[in-house]
Every structure is written in C-alpha cells, then in structure tokens.
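Here we start with a single chain on its own, the form predicted on its own, put down as structure tokens.
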Amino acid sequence: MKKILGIGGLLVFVCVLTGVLNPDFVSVYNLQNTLRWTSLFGVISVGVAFVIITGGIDLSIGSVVGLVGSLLAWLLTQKGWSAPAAVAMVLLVSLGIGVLHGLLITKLRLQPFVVTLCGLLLYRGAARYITDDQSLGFGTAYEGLRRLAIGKIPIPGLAADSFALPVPFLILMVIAVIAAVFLNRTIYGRYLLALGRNETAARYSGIHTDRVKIIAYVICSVSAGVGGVLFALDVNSIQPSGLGEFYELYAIAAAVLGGCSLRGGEGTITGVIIGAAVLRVLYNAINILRIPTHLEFAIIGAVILAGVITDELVKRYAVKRRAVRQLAAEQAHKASVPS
C-alpha cells in the first residue's frame, strides 16, 4: 500500500505541476488522449508484471505488438478474413508465442533474457517478412472494429461534447480486475508470488514451478497480443518496422515503477497501472511544455531511476527498523526473565 501511495503521489504531483505550467494539459481532448494511451500501455504492462513477479523478464513484448498488429492488418486487407476470425487468429498466435517462451525456459532451462531477446528479433523480422516491409492500413472499411481503440463512451449526465471515457480504458479495467483477482484470490496467483520469492522452496513445497512459469509467459504474450490489436487499430497505418518499437521498455518500466521487484515475489496490478499512467503523463508533459523531445528518454529514465532508488532506500530503512525493533524486543524479554 505504501508503494501505491508513493507512485500515486508522484502521478498527482506531475499532473498538478504540468497543469499549472500549461492549462492545456487539463483540456478535454488532452485528458482523453492521455487516458487512452495510458490504457493501451497499461494492457501490456499488466501482462509483463506476471513475468516479473516470477523473477523473469520478457524483452519481446514490443515485437509481439508489431507482429500481431501487422498480421491483423495483413489478414484483413490482403487475405480478406473477417474481423472476428482475424482477431482470434492473432490472439492465438500471441498465445502460442507465450507457450513457446515458457517451454524453452522451463524445459530447456534457457535464460528468459536470451529467449525473449531472440524473440524480439525473430518476431520483428517475421512482421516485416509477412508484409513485405510495406505499410498497411485499415482504411474506412473497419471503422466498427477500430472503435475498440478509438471509441468513446459518454458519461451519463455530461454534455455530448464533454469528457467521455475511451473504450481502451474500459478494456484495461476489465483486464485489471481479472488480473488482480487471479493474482490475489486464486491458488495460482499465490504460486506466482511464491515462485518469485524462492523458486527452490516453492518446488520443494509441491508447486509445479514449470507450469506456473509457462502460465506467466502466456499471460504476458496474450496481453501483448491484445495490446498489439489495440495499438494497430489506434494508429490505423501499420509500419511493421516501427509498430511496438521500445514498447517493452515502457511496459517493464511501468511494472517496476509500480512496485514489481525485478528479484520477483512482489507486485500489484494497481501499482502497475499507476506506473503506466506516470510514464504517459510524463511523455505528455514533455510535449505540452515544449521540452525538447530528444530529452524524452533522458527525463523518463531519470524519473524511473529516482523511483527505483527511493524504493530501495525505503526497503533498507524498513529492514533496519525491523531489526532494531526485534533486537529491542529480545533485550526487553531477557531483562524481564529472572536470572
């Protein structure tokens, strides 16, 4: 809870500061746009959180987004598939990628870093090959499908031209609720946390650790697949060499900033979503305050580093306080026992 309050406070601070420096930040258009993009990145961040909680990593998220988006456009515009069939196929592909990652890591004992780094290169190359490295667009024939990414739902009681909830935000909320219930209210969620804290102890306690790892990587890849569909529908013009590029860094950063420990065993879905919001608000602030865009990664990197350092220092301080309290309790107990 303290981590959530901390990252939530940072989000409020950045929003207030940006709003004071430029009132356009709180305009209806900008708030809707920021919320939509936060939701899109939140979807893939929730997925990677499950992998990080197990102590693993997935560097292929951006390339999975690119492959799924390119494949969706290719199936719809070049092969004439129906929208439901094309969406089902690309999500099935993303599920297969997750299973492949999980099997390579658990059965061949390969390092997650190596497996997903190879995936990053492989899936990007596959996207460029399938589309002949040509840009693809949905045109006007799939406006109904595109509402999944660009649609808005009016809030009852507000004027039609006032703030409306982007559809991706509702999709993120559904995914977040399911993810939170799975992580906190099911036996497999507890297995994920136990695996991240101590894999050997989890195995000796009877947990099928290989199965749990595979589940984590499947969740991550399917989330990236859902994100790939939404990102593709949002931009409408798919560039296989660029769609999803560096998105894995945003997703991992959001998860870590939101409280997921790279050592494993820690993380909350709420924190991850707030972490994704912080990154997108920072990006938006850089643009709206007319800060040179080439400083974007430097500023975001500095904020992430500051957040991680602060979190580590707080952890060390908490450990020291617990040690001091325990020592004081032991001394008090010894003093109360007659010699």
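Quantities reported herein were computed from a predicted structural model and do not represent experimental measurements. So that the term is clear: the rigid core is the largest set of C-alpha atoms that superpose within 1.5 Å between two forms. Numbering follows the first chain given and starts at 1. Compared with the form predicted in complex with a further copy of the same chain:
Superposition on the rigid core between these two forms places the CA atom of Phe13 less than 2 Å from its counterpart.
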Given for the second form:
Amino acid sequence: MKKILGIGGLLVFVCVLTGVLNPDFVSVYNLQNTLRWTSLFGVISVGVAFVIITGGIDLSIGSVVGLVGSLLAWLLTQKGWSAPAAVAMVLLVSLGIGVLHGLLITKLRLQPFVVTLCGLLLYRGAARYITDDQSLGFGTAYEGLRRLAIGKIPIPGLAADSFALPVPFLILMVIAVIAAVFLNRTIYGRYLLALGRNETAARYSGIHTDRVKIIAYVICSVSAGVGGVLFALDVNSIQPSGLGEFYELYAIAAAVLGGCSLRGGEGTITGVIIGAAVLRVLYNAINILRIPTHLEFAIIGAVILAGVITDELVKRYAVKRRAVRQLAAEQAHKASVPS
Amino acid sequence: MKKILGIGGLLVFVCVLTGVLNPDFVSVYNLQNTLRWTSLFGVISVGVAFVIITGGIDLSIGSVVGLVGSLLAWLLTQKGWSAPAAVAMVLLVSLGIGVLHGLLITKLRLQPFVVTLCGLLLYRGAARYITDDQSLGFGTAYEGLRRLAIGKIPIPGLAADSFALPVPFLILMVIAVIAAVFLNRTIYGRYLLALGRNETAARYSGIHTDRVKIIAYVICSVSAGVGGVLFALDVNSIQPSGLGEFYELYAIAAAVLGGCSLRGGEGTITGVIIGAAVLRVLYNAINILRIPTHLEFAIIGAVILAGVITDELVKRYAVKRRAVRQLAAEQAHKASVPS
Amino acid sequence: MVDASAAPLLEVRQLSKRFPGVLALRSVSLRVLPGEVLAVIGENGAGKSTLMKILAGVQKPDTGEVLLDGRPVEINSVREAIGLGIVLIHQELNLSDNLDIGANIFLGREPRRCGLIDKQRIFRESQPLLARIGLEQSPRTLVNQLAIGQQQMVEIAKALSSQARVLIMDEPTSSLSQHEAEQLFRVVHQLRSNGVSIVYISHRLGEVRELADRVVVLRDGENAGELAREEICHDQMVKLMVGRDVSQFYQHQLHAPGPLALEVRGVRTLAHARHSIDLQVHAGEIVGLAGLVGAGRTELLRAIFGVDPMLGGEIRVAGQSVRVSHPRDAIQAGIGLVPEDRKEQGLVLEMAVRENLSLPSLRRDQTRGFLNREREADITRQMIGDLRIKTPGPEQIVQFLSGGNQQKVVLGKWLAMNPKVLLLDEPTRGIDVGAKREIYRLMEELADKGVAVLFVSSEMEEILGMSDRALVMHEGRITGELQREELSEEAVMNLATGGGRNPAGVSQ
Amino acid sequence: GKPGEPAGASTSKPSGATEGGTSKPKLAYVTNGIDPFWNTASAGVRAAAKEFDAECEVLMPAKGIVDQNRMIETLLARGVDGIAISPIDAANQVGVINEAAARTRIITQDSDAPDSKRLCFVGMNNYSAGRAAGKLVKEALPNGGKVMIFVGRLEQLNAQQRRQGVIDELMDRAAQSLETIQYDPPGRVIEGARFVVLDTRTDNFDYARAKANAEDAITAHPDLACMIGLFAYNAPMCKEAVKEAGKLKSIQIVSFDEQDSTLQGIIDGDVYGTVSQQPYMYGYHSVRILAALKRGDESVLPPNGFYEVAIQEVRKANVQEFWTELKKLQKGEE
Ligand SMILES: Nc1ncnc2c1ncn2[C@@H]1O[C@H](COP(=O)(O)OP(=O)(O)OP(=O)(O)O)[C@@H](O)[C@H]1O
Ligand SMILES: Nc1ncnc2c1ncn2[C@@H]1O[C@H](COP(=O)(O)OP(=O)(O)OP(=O)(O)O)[C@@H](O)[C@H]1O
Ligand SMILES: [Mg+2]
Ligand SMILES: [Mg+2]
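Given the form predicted on its own, corresponding form predicted in complex with a further copy of the same chain:
Entire complex below, previous chain first.
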C-alpha cells in the first residue's frame, strides 16, 4: 500500500507539473493517447510482474512482441487466415513459448536470465525468418480487428466527440482485474507470492512449485503475446527486426517502479500499472514540453533511479524513526517511574 | 577445467565444421578479422565476468561503450583534445561509472539489475545529449590512435604479408593475463569468489565485501570503457544512439557460455574468452557459409541454449554415474566380505 | 501408557536412501505406535532428517516400504503425506515471511469459497491454534515481524492445523526459548492424549528424557538400538549414538585468569538500544554467556565483532581501545567469532576446506596482494591435523562434511589467526555428542594457551559444564554474574528470566 | 543461398588475368539497414542479376555500422567479385571501403563515400531530395505554416542531408553544396518568412515511438500544419496518428519513399506527396555495373563517378501510374 503511495505520488507530480507547464497535456486527445500507450505497455508489464514475483526474469518479452506481431501480420496478409484464427494462433504460440520457458527453468533448472536471453535472440530470429525479414502491414483491411488497438468506446452521457475510452484501456482493465484477483484471491496467487519468497517452504507445504512457476511464465508470455497483437494492430506496420525491441526493459522497469522486488515475493498489480503509466507520461511530457528527444533516455533513466533511491531511503528512514520513537517512549516511561 | 573443455570443444567443432564447409574460413584475412572481433568483445566479456562472479549483473555495458565512444570522438574532433588526454578522460569517466554503480549497489543496497538498467538509459541519453545526437567520426585523422583497434603486429619469422596479430588481440591477452592473475593469484580474486558464493560468510571473515564488490563493478565499467575506445576506433564512426546497443547481452552470454554462473562465485577468464570466441565464430560462420543473415539471431540463440542445456545434462549424468559407480564398488566390497 | 505390542500406526521397513556420495539410510526400520511419543536420536548425519523427509513425501526412498495401518502406502508428494495424516515440522524454518501468519499456517491447504481464498475462515481458524501454542499474535501479522522463536511456533501451529495422525518434529526446540519450549511440551502431551503419534527428533537429551515413551537410535544411517521408556537415560542414549561408552563429558578444570583481554564498556546494540553493557574477559578464561533466546547475546557478540554497528561504548582488547566498524577491525585487534549460523555466516559452503580455513588469514599472509600459497597449505595441513577434521583432503568441498567437522573448520579459521579473544555463539548447536566433546576440548586447550574465550549457549548443561564464570542476560542487559562455585541451574534461570540479583552489582 | 564453388582465389586481388568470363559474377549488395525501401531495391538486384547473368546476394545489417563493417569483412574473406554498399557513415568508412577496394570491386549506392577508392556511386543527392520534399510542402501549404520533421535516427548522413534540404527550401535559402553543408542544430525552432520548423523528433526505428511522437506533436502544437517523414515508415506512422486524431483536413503529410501505406495515403488524399528515390534502380544499376566490371567492361563506369538515379516526386496526379509501375517491377522476377 505504501509502495503504491510513493509511485502514485510520483505519477500525480509528473502529471501536475506537465499539465501546468503545458495545458495541452490534459486535452482529451492527449489523455486518450497517453492512456492508450499506458495500456499497451501496461499489458506486458503486468505479465512480467508475475515472473518477477517468482524471483525470475523474462528478457524475451520484446522478441515475443516482435514474433507475435510479425506472425499475425504474416498469417493475415500472406497466408490469408481469418482474423480470429490468426489471433488464436499467435496467442497459442506465445503460450507455447511460456510453457517452454517454464519447463526449461523448472525441470532443467536453467536460470531464467539465460533461458529468456536465448529466447530474446531465438524469437527475434524466428520472426525475421518467417517473414523473410520483410515489413508487413495490415493496410486498410482489418479495420475491424484494428479497433482492438485504436478503437474508442464513448462514455455514456458524455458528448460523442468528447472523452472516449480507448479499447486497449478496457483490455488492460480486464486483464488487471483478472490478474489482481488471481494474485490476491486465488490459491495460485498465494502460491506465487509464497514461492517467490521461499521456494522450499512452498514445496514443503505441498505446493507444486514447478507448476506454479510455469504458470507465471505462461502468463508473462501470453501477456507479451496480447501486447504483441495490440502493438502490431496499433502501428499497422510491422518490421520483424525491430518491433518490440527493448520492450522487456520497459516492462521490467515499470514493474520495479511499481514496487515489484527482483528478489521475488513482492508486487501488486496496481503498482505495476502505475509504474507503466509513469513511464508513458514521462515520454509524453518530454515530447509535449518540447524537450529534445535525445534527452529522453537520460530523463527516464534518472527518474527510475531517483525513484528506487528515494524508495530505499524512505524505507531506511522509517526504520530509524521507529527505533528512535521506541527509545523516546521508553525513556519517557523511565522518567515517569523513578528507579 | 571441465567447463572449459565443453565450451572449448564447441569452439573447435564450429571452427572445424565451418572450415570444412568453406575453406575461406581459415584464410589469413578471415582469421585476423575473427580474432579482432573476438578480442573486442572479449574485453567487455572479461569485465562483466567479474561482476557476474560477485553474483551481480551489469546491463549498462553497451551504453558505457556508446558513451565512451561518443565522448572520445567528441573530445578529439570537436574539442580538440590530444589523443592521450581524451583516452585518459573517457577511461576516467568509465571508472567513475563503475564506482557509482558499486556505491549504489553496496551502500544503498540497490539491486544490480535496477541500477545498471537505469545506467543503460542514462549513459545512452548522456551520449546523445553531449554529442547533440550527431554522428561523429575520426575520418582519416588519428590513424596512429586507430592502430590500437585496427593495427596488426607482424609475427617475427613470418613473411610480411602473411598472418599478423591484430593489436586488439594483444590488448585482450594483456587484459586476460592481468585478469586471470588477479582472480586466481591475489587475495582480492579469492575474496571475489568467496563473496560471490556467500557474502555474509565473507564479511564475517573480515573481508570488506563492499569494497571488493565496488572493485568488480569498476573493473567491469573500465573494461567496457576500454571496449568502447576500441569499438569506436575500429568502426571509426560513432552513432551515439546506436554504438554498443545490446553489447551487454553478448558479453553476458559469452560469460555464461564460458562457465560463469549468474548465481555467483564461479567463472574462469579462459572460459569467458572462449565463450566470446564461440559467439564471434558463429557470426562469422553464418556469414561465411551464406546462411541468410536473418537467421543469425536464431542460430546464436539456439547454440547458447543448446550449450547450457547440454552443460546441465552432462552435470546430471556425471552425478548419476558417480553414484552408480559407488554403489557398484560397495556391492563388490560386500560380496568379497561375507557378512 | 502405550501398549508396546499394539499394532503400529506407521511402520517403516528396510528403507534405504542414497545421496551422491553418501548412503544416508541403509535398511532402516521403524515402528510408530498409536498415541506414543517416539524420540529418534543420533549423531549429525545419522539420517534422521532424511528418514523423516521420506515419510513426509519430500524425498523418495531407493528401496524399502512404508506401511500405514498395516497397509503399504506410496508417498509421492507432500500433499499425499498430508492426505495420509503424516505431517513434518522441518529442522529449518520454512515460512514465506512476506505473508501473514494465517496464510503460512494454511499454505497449500487454503479453504476456498467460490474458488477464491476464504481469508475470514483462515483468520477464524488460526486464532485458536495460536492460542493453543501460546503465541500472542494476530493471524494477520506478517511473519517477518516475528522473532525466530515465534516463527518456529508458527511452524508448529501450521503442523497442528493439518489434523495429523503422525506428527514429526525435527529439532523443534533448537530456536525456542525455555518458555516457548515448555509450551510446546504441553502441546505434545495434549496431542498424545488425543491419540496422535509424535516422532520427536532432538539433540537435547534432557528433552528426550522428559518427553519420550520410547527412543530409537540411528547411527550412520542404520538402526543402532532402541530404548523403552524405563531404559531411557543420558548415558544409554549417548552410548548407542556413538557406539561406545562416553563418560566424563565435561572435563572442566578452573583456569587461572590472566591479564584482562577483552573489555566491553557501555556498549549499546541496535536491538536493545536502551541498555548499555559492560563485561570483561581475562586471558585464559572461559566465560559463558547465558540467557533465553532473544536476550540479545548474539547482538552483543555481533556488535563486539563489528558486524552490526555499536550505538556507543568502547571495546578494549588487551588494554588497547579499538574502534570496530567492520569485522576486519575486530580481527586485526585479535578477536575471532564462531557465528551462530554456521552455514550462512561461518562457511562458504561451496568452497574447499582449504579455502575456508585460510579466508581470514589471506590478508595477513599476502605478499603485496598476492596469495601466499605455501602458507595457505601449511595452515590447512596444520588445522586439519590439530582439530582432527575428518575430510578426505584439503580440497574437499565443505558442504559435504558433517556438521561437527564443518564447525571445526570454522574454529580452524580463527585458530589460524592466533586470536587473543575468541567469541563463540552457540558453538555446539545442532552438533552431535562426539563432535561436541571435541569442541569442548578445543575450548579448554585454547584457554590453556591464554586465549580469552567468551561463549554463548542456550544449553544449561553447557553453561554449567564449561564456564569458569558465567554472565546472564535478560532483555538486552546483563542481569548477573556467577562465579564457578555459584553456578547452578536455578541461579542462571533466575537471572535469565529477569529475577534475582540487583543488576547494579554486575561486573565490577 | 547456395554456397557456390569454394573460391580458392578469395584473397587474391582482382586482375585482368583472372577474368575468365565463364563463371557467373558473384556479387553482393549491402544495405544500411532493414527497411521496405531495401526490399524494392532487392527487386532491382534480382532483375539485374537475371538479366546480366550474375549471382548477387543482398545483405541487410540489423545492427548498424558495426554489423555492416563485419559483413564487408566476411564478404572479402569469402571472396566476391564485386560489392555495392550503402555506407552508413561514409566519411568514416573510407578505410573499410578502401580495404575492400584493394581486394575486390566496390561501388557505393544510395549514399556516397566520395573520398574513398570506390569505383562509382549509384544514387541520388539526398540534399536535393530534401529540397524536393520542401517544395512539396510549399505546394501543399501555399500560405506557409508550422511544420515538424520526424526521423528514425538523426545521426545518419542521409537523414541530416534530407532534413537540411527541407529546412533550406522552406526557409528559402540558397542551395548548399553537398560537401560543405551547414546544419541547423536539432532541438531548436527555425523560423522563416512563411514556414516555422518546430522540431525534429527521433524514434530509433521504433514504430510505436514514431507514432507516439506524431501524436504528441499533434497535442503540443494544435496549429501544426504539416508533418514531414524523412524515413520511409515515418509518414505512414504520422498518417495513422493524424487519422486517429481526426485532423486529416488540417495537417498535411509529406513523405519520403514509397511504402504501400504512403501511396495509399496519396490516393486517399491523406498524404500530399512523396519523394521517391527509385530504390529499384539502385539495385538494378549497381548489379549491372558490377557485373560488367567483372567481365572486364569498364565502359559502364559513369564519367564523373556518379550515376544519378533521378528522384521522382509522387503526387495524387501520378500516384496510380507510379504504383502500377512499382508493382510490376517488384513482381517482375518472382
Ligand atoms: N539433499 C542431500 N544431498 C546430499 N546429501 C544429503 C542430502 N540430504 C542429506 N544428505 C546427507 O545425508 C546424510 C544424512 O543427513 P540427515 O540430514 O538425514 O542427518 P540428520 O540425522 O538429520 O543430521 P542432523 O542431526 O545434523 O540434522 C548426511 O551425510 C547428509 O550430508
Ligand atoms: N536482523 C534482525 N532484525 C530484527 N530483529 C532482530 C534481528 N536479529 C535479532 N533480532 C531481534 O533482536 C533480539 C535479540 O536477538 P539475539 O539474536 O541477539 O538474541 P540471543 O540472545 O542471541 O538469542 P539466541 O539464543 O537466539 O542467540 C531478538 O528479539 C531478535 O528477534
Ligand atoms: Mg537433521
Ligand atoms: Mg543468538
């Protein structure tokens, strides 16, 4: 809860600052865009949060996004598959990838970093191979399917041309609610948290830790798959060698900003989504405030670093203050009871 | 030792296979190039090995390469610094980065992954900011300095136009020898290995673990700095936003292939260099054998994965075989000593 | 009382289990009767935990069978074991400390409503369990806010909640305070009278004597004998465990104290910031530091050794004031510490005996930063010889040594430094009798050589048997000092529970 | 690719003596990255390879200049009869090109390296192309307005030259000579009589970022009148953003190159026009020249070392015709 306060405060701060400096920030159009991008990145961030909670990592997310996006465009435009079949197929592929990661990590006891680093290379290569390294696009066909990514749902009661919810935001909300319920209310979620902190303890409690871990990797890859579909539909033009590059780092950064510990066992869905929002709002602010693009990286890096440092210092300060308070209370007690 | 055998075998296998399929592979020209590339990547891989041995990770290597390369070109061509001063300056910067990482990780107890992920963004941003996002190059000036990267030293006794050792290879050899001596013959190396396995126990034995860790991060960043100088001089054209991208992953992959465990406490310099060589030879082989370039990534990913899987299976098999042998020995013993 | 001829509830026949390098169990048999407390004892590495893990479904046997109610059963997983009513409290703590007490108690068996976890029910059902074991905490408290002993109690509550027919406790009291342990014994009696069978493993033979209806002894993975209720006595148990008579456990003779070696003045520790501590240890003296768990003894040793920061005060070694902000400062001043947690703090488990033995002395023996390999080899050879460390060679990985030999390696690390002051924190915890004796002998030898020895122990016998002088702590301060002739169980307990003497009279 | 006969003479320099003329010339065409633009060029390569009986592989470096240099090295190690390259950073790749020139025939295409020993350059003038795009902007906005430039990476020479061409045209400055271009620094507003160039935003070839950049520009500058995409994918991303913002009427788009989406946009009236470099011709003429050189025919070398491929401005008027032609070319040899 406290963790969310901190990152939430940061989000509000950046929003208010940007809004004051440039009121266009709070224009309907911009809010919709920011919400849409937050949603797209939010989907993959929520996914990776599950893996991070198990104490693992997934470096292959960007490549899965690339593979799924390329495959989707390829199946639709080159192979003439129907939209539902193609979407089902690519999600199945991402599911398979998740299972593969999970099996390699649990059954062969390979390290997540290594397995998913290989994945990063493999799936990128696969995307390029399948599409023969050709750019693909949906053109103007598939406008229906594309509404998944760029559609907007008007809010009942509001004028037609005013704020409408981007469809990806709804998708994120659905995913987030399912994820939050899964994590906090179901036994699997509890098992995830338990094994993330102490795998032996979980195993000794009769939990099939391997199975739960595999589930986490599947969730992560399938989220990346959903993200891949949305990204591909959104940009409408897919370059197999580039789509999704580095997205794993954004997703992991969002999760860490949002309070997930890479040591495992810690994390909330709300936090992760706020983390993703902070990153997107920062990008947006940099553009809106006409800060040169080449400062972008430096600013984002500095904000994340400042965020984690503050978090750490606040934690320490809290510990110290508690100790001091205790000491003071005891001394007051002593003073009132003369020895 | 056994680890080196495995990866060494892989290297020999790939070399022989490629050489048989295309004798051009063993041409003087190609060997020199492969050696040069191996050396450039070897330098940064040896550096990251130290961090991996402490159980940490450094994701910022590629960005440090980019920053150092950009800075070097900028200082030389835009600011008119002398070559020695510029090289000294950029190495100092990389040293500072290492110290910063070390301090954040040890004193603030931040996670290496997070700190260096921020570094990845920050230094890339810094490189782009300092150079105003302009690509820079040494043109045809600085041929003297560039010999560090592209020079060749003839081997005495061989004809002048036959095989000559690339200068970077000599640099790598010097670095490797120093690194190996440091790791295996000095107390600091022992401290590194010890704290990589068990930091608490190391501290309880009177080791300033923080200091030793900081040294590891400094070694890593300075190696990346040296790598950055060499890469910049080698390509002779520096794109601040692109130079070194993803190199951290290659370096880590080389270290892991070479027998470093990301859990810490394990690793040999020879292994890491062979690991780097395997990766470079693979790239080379793919090109030499006219395998489509877009399969490159997939092949490299598959080979690393196959490598770690084989390593794991061999380990398991060895354990099992040992057990079986013991059992047999005991039964033989029992049979000979009737109870 | 239990009828010894009754049909066993649980029976183990000819069980064997091999690990790489060790035959942990060789055709071990065991019978657990309904409603009895069966103690299983044996030296470190005798195979007790392995046997229990097999029964609990954590590990699988190579050969042999397990019968429940006379029927052979196959236990493939923890879940199946729990289903059969066999529940194990592990030797090590196994909790997820990011979750609350209730979540840990019901981990793996969460009650559900509409597919979701029924948190209300968990809290409702946890409360009586906590009350039963005397843990005064809300089930919603996060486990990481509990002291170690309390966490152990959570483990016990967890085991109780699963309605076990056979409850196995593997050294449950090793981190419990006297009070908590007594609470546990009450629970054990209660369970027994409810017909639950209990398998109780402990190195504390006093407890075994108190609790057990029957004792089964393992040695080197084999059945070494069995004692019926009336045969249970200390000497018998020891004899079966080590395979020979062990008389004269503590061969203590008073040492003549030399000059002042360690002086602690007004030291405050983080855990108990409000009390300052003064103590003195002379060269050639063995001082015991007694107290209940959580009394702050470990904290004190850690502060002296520079692991934790001191909040004030002064430490003097041989009359010299030393500033310790890191273990290295303490080591340079001539202090060594054998820490409480051997595997976490004392040893680099995956490294060789040689590398562990030489770790603190590398710096002293360096030549301009380079390792002095001859010196390292000398030290290794000498320590393996002097301490009689049972190892195939100096290159053996420490992990594969038995607990006692591991502890000797830790001791050897410090002996190689020729310390003036040696601090030992629970030096014999979890170590079998044979190894214990050797450790005691070493402590004596050191004192004879003029080393000041300060040791922490939670075992009364050890404090009584080994100390020239004992200091007793209670809630962060020293409540009393007892000379050799004043030492008695009552006197120590009195001070340890905060009663007794006026603390003002301490350490003068 | 099939590995052909192992070339024993891989390291030998090309000389008249080794020209047998019997075997097919083995050529390589090296791009500066992966882009649809190069797929069209590849079509030209394949067409010419067929026509002039040569073997030519197309290599696209995924990771910039380091990758490109490495590819050249492997080509040299393997032994090829000729290389056509689009140097990523011409000024600083002189060494690499000269080294290649010592071992085989090398020409530049798309982007030149005039100081090197390359045999000739097939391409166009990026600065002029930029000015042509600027003219399109002027046509689209006769009354002037605020414009913004979008590009993948600004460090690339062609991007810099195009950008400067656009700016100079819009500011009505005199034409600069290619060798001595003065660049306006990015990140600064450039105001002229009619036009204001607000900014140049980069996206590092991340399409999603390219689109987000366009959206943010729409937000930050409600009076934005024109978007200029310097790389092939930029305008399509701008088009997506403008379309979704419902601003197709108020924001003009001017593009480079001929992605399908751009051409479709021109037909629909969403994109004003594009400057095509005719990459097909790059590929075609590169192979034609190299194949002839391998056969000893030096006459194919253009007199001043510059084989200029005319740029083509595509507007609504000629888009259909251009696209039909393009499709025909692309299909021709499949
Ligand atoms: N997972 C394992 N892998 C390898 N060896 C093991 C493993 N677990 C136990 N052993 C070995 O099996 C033997 C029996 O160990 P076990 O833990 O059962 O002994 P124990 O009687 O419980 O000892 P302690 O009193 O120290 O708890 C020991 O030699 C131990 O080192
Ligand atoms: N790392 C820690 N963080 C928080 N509290 C701690 C920590 N270590 C110890 N404590 C608490 O400090 C108090 C003193 O603990 P300490 O370990 O010093 O007791 P002790 O007397 O040495 O007991 P033991 O017999 O277990 O060694 C206990 O209440 C304990 O829970
Ligand atoms: Mg045990
Ligand atoms: Mg203690």
